[in-house]
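One chain comes next, on its own, written as structure tokens: the form predicted on its own.
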Amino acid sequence: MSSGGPRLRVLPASAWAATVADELLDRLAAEPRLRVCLPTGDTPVPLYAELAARDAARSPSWAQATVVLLDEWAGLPPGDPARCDVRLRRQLLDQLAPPPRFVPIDVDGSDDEAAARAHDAAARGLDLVVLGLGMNGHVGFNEPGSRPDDPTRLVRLAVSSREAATARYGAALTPTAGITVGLGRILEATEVWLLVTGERKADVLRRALREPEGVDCPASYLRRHPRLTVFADEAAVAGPRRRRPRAPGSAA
């Protein structure tokens, strides 16, 4: 890829699950050992059908990938509906035969920092970091306020985040933290996709891609990588400029 600025696939919204399933499993074909960090939301939902489905065919396996989990909440108990963890399996490992190696990230302990530092370390040397597109601009829980070089690490959440676990996902209490791979490891690795699909996602890309980098946008800093590709749908990129809302959502 040219250093002249993200890579910008724009795609019917009838292909683009099995376009980016395309190209994730040429990656996965080219390099079995894989390590790539995957998010939960609801924009990878049809990629991961298409990848499950894929996979009823047996090509290619996923047996000596890693994937690594983006983000997940604090303070929810195991086999909470909203855990990153039960919707990533539900959604996609649980499907793959055989699966890869999955590293969640562990906030069943006692002590959410030392979650934290250990995911870090779990987070280097990634050859892929996948993410969606928040509606504040945040990539994982790297929320509004976040910086380009910082770690995996516990974090406050939005109040839109946060009430994001419990209208749309389910969570049996509403958390107000979480642990997220931070930018400085995402910018790290080899390569990084960033899904974004949607009308209402328009205004946010724009300002993820052709404004000012800024920690109001922390998705703005991903154009640092020289190895960015917005994968995108034709209304996410054609939809109405809008005056951005003064509290906006935040499921990615």
Ligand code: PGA
Second form
Amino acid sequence: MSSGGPRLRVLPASAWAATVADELLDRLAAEPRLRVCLPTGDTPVPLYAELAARDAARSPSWAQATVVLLDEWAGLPPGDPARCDVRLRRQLLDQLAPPPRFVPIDVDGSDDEAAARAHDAAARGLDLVVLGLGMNGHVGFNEPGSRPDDPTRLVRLAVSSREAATARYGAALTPTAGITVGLGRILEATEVWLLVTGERKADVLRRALREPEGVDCPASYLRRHPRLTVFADEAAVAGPRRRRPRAPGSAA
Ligand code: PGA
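Got the form predicted on its own; any chance of the form predicted together with this ligand too?
Let's see the whole complex now, leading with the same chain.
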């Protein structure tokens, strides 16, 4: 398929999760052995809630599918509530019956490099990679400085990512490193979906789609992919609403 640029689907916030869920389930129906890489983070939470709520009798089965985890903190013990595998299981996988096969990132502190190499093998030949977009332009833990041919690897985390572990997800300690499926594996996948919601993401989405590609915004490399779809809500495209100047004499 030749590239006409990313497919940008702009959806009302109220329809966003249901529309992305419909597309994913259509994909699963057409390809029951789908090998899909899934992220954690706040953006996919409504999507996962929607998928979990779909009537199992009428949804295509996940039984033959494989879910490969996108990224994981290094240094958080197995079972830590902030672990990406724990959150993806809780938000989605444990609610699918029958569940897909799950490939977490097997990092327990004993040999993080070996865990990254093993996951690099698991992340080859993906049919679909679903990504969130970080405020600093990262996808997965491919932080600024990442390159388009990077393999799955152990990386140092940006400060904003470290802080998310404790401030947002309640990690017992602040991780400084993580393992992420690399941009090289993402760009090798058959198809890539970028999920972007909320007005605070508008500026980074504009950078990712419109500014020259480069290491400052790793998501910009996704435009190299011939089958990139961006599922954005209206706020992520419109950006902050400008306040209307108050009419003279109107109440405060
Ligand atoms: P968010 O994070 O979905 O929680 O906004 C996305 C990311 O940082 O990759």
